[in-house]
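Here you get one chain, nothing else, as structure tokens; it is the form predicted on its own.
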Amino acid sequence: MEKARISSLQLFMLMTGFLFGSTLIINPIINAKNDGWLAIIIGGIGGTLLLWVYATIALLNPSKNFVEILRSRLGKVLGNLLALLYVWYFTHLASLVFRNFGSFITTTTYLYTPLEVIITIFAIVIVYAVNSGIEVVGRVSELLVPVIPVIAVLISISLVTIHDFTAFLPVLENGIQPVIKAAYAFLTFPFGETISFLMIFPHLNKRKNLRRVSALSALSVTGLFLFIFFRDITALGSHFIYQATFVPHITSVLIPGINLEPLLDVNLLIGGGIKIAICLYAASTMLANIIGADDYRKFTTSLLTFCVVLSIWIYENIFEMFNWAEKVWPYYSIPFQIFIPLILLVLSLIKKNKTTLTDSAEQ
């Protein structure tokens, strides 16, 4: 594993940027309509608990990365097999995020630029960052991630005179079921995707802060999404939000004479770049661990090339992209985000209790 250390602040920024990622593009709470704020709160609480599970797994297995945890708790053969599945999962996730951003940019900003060009340029920057090491990615996140809430506030200030504070009423007009469904989608996208940080957690220089940092990042992003949701719904109305394709983009072009669209693009590119970088780093370091290679950088270019090709090939059009995110991804992710981590948590707790009992008996 790479001999690198990141601070608690850098981990917080990495996780915050990762969680922001492409969530505004896909908007998992859209089906809750004007009750989206309830879905954000419920999903955010669930996401915080899920991140607590991931952090606890890391703390119960000190100095072990994800591959080593899988091997020690499930055996070498099954552990390596599941690790390979996670390599696919992280690579697949990176390709999906590539396509999210490529589709967004070519639909809203660069209408005459081929999708392949946008994704390839984005990929070149990301592979350079990942090859520079997780410390460099952490330092870059310290500089760029604080820009995300600043831009969100700037856009909101510009919309201060355009508002309808009754747009999210009545509460639970369509019942609780759409809210629960949207909250679960919000749980799996983006919170469950932070399972990739089990390859990052061993680099934290103060492990005692791990749970706190994870919880703070989840709560901060939940608060940011709540802020953005109320901004968008009061400016556009619940009906228009439900019908729109890219809601934040529409909000950013509402002010006459002021072009705020580039600010939104910057925000999304920061979050998306960090998310893809973490996924690529996790996939390449896991693959290096499985094979026994001495340097994860041997795999970054080939994995990223595969991601780029897959991102271009995976959907026929933008409607397939939204359909996959809404109907397939929440269920496709269950074993990777919930089942396997919970099994690892239980096995790690059992191992800890056995060790504690053994130590007590010896004393």
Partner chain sequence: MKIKIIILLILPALLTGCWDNVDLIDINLVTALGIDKSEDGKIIVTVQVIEPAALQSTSSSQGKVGMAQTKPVFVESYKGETISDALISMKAMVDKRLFLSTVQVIILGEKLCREGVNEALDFLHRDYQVEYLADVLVARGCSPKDILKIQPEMDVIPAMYIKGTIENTELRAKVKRTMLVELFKDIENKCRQITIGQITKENEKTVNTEGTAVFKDGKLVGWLNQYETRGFLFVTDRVKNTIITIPMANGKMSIRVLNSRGKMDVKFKNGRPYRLSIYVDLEGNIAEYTGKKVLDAPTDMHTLQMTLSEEVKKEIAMALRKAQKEYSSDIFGFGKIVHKYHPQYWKQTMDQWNDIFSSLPTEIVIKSRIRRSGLIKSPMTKDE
Second form
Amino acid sequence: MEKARISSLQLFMLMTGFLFGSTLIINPIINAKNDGWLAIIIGGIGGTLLLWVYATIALLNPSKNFVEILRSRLGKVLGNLLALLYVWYFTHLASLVFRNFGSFITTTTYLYTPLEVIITIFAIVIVYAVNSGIEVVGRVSELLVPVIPVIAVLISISLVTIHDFTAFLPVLENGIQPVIKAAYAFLTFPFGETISFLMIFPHLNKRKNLRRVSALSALSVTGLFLFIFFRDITALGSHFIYQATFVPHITSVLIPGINLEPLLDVNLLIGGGIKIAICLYAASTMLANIIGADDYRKFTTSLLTFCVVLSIWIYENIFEMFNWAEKVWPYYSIPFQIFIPLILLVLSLIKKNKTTLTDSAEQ
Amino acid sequence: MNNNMMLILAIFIVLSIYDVRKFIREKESARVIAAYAFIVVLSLVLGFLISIGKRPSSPAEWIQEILETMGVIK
Amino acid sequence: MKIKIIILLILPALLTGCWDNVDLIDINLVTALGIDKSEDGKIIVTVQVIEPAALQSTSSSQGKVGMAQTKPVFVESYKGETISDALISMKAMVDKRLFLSTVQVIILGEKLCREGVNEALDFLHRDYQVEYLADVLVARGCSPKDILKIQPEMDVIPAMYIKGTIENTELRAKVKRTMLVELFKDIENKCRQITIGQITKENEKTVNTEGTAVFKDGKLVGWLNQYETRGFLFVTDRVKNTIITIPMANGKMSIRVLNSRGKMDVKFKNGRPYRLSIYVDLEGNIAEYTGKKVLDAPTDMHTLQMTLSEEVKKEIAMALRKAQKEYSSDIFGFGKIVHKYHPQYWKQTMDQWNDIFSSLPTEIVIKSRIRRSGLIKSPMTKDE
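Moving from the form predicted on its own, what structure would you give for the form predicted together with the partner chain?
The next block holds the full complex; its first chain is the one shown before.
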């Protein structure tokens, strides 16, 4: 097992980058139209609770990673089986991010560059980062993630002249149902995806900060998305937002006199890069744990190859991608993001009550 | 025929050859090599199928169909 | 190790590179785009392309005799099924790739607008090259090609000349400046009908941008003249500077408006709208006075302000009457207010809003202030 250590700040940055990730370009809250801000708040609070649950699972099972937790709580066979399913889930997630990223670049910036080439070049950089270890990814995120809010604020300031500050009215025009739907989709994408951090939590050097760091990063990302949502809706209006393929792209194009659009690609590279790196790290560590290999690096290249092929294989066109992200993903994710973690939480709590003595001795 | 896809597969083959060399040098256990070979061969075969234009139906469609038969989504 | 370093050196180069690099000399920079419909229902696209090399020679060889004067721009048009089809097929006559990101002005033909502007907007919205901040105009009485073919003396590039006349609307407020993105916001949006500035051809060298084209459900239904346009701009809070002339005893007075704020409201009673309210606050200086009476008493200023208010009110009323009675099209965006603050009512009446808008009584409240009188206090010709 790797003996890497990451600090609380690095964890915070990794989580923030992960949560920001590709949500910037495919945001499920668009379906709530004007009430997107409500969906963000509800989804953000739900997401914070979900992260709290994940952190609690990690705290109840000190110094165990996700595979070991699954094995010790559910038995060896079932645990390994579920762990294999999670390997698939994380690989799938990484390939979806690859695809979102590639689609965005081929639609807005490099129209004639093949999707495969963009994805592969990005993939090779990421496999290098992951092979360097989670500490390196942590340090890189510490350096790069602060750029994300700076860019968001920069674009917003440049647009301040064309704002219509009441654009988010009327409230709840179509009732509460689309808001709840969008909030739930926002909960599963991106918050629920942080289940992959259960492979990273054991590396945190100060374990008592775990819950605070997770909650803080979830809340700050919620705040950032709220900010971006208000920027987009005041600059574009709800009608335009609903029509656009990639909303922040259009917002950045509106700035008179200067083209800040490449900055958006920068944001995407940082967020998406961190997200893929963590998914790949989680998938390969889990696979190495299941098989009993000593080093996760043995599987990074092979899993990455699979990710790249999968990302091209998975959708035929961009409509499938949006349809899937909106309609299928939230339901497909239920067992992985909510059902299994809750079972683990309950089992861990029962175990803890039985062995309070040994647990307190450990701490 | 998708040449770009072929090119990319070639890059990944080169990357895997490096890994395989390391495996042989360190006398890796059979389980690791089996898992490794399974993933790489699977992706190469899929990649090849995509590049010659015979794309099998994707996992996205399978999952959607499974969820539809379960009645979770419409 | 060495291989690793080499790979590391190659990777950054890959990350920056583009797949399809095109040099500047291999593209045609399109500065203006004209879109119209032909009699047989096809799309005619006109492009105005600049020749950077010729531009340079015209500016440096001015006054020299004997130099071959190549034209700095050329105009070409092609008939196709759709805009993108026409643009691509046009390469039968144009040598290089057409580069649309430099488009400054988009001129729509009258026929296209009468049949619905949506089909043109789809391409402009979808294509990744088109600049969202390009100015849009509707050509009245002539085709977009006629407009783009002018050879202005003020600027070697006609598109820049046209854009200049549009940009100076903030000094005169007599044409509505519409950017492409505003159309995207309002098209298919029942809250506000779109309006686009009007352009006409004066002669071979000049154009005239005055007035506004009024649309209803994406189709051109009529025009506002320059004064109605100003009234419309006062209401929608787009007037920055303008000159308003009011009649006086024995002459006229022009007021330079320096500051104006327009506000709209829809008054509701028992869950139904009963009045459209317009509030305009404006501030100005005396720019010119050809009357004879000396204006020094405070009461004079008061009556002056009243007359100014009346004049502005007249223009607004004219624009309102045309929008309500003649075209039945809510170009002002009262629907937006209803949508925002009375969503339940809006939901039921969304589709008939233009009719409801036309039938509502209106109330116009103008508050004007005249601050200064320029460098002289009394008129040049005084009463005896």
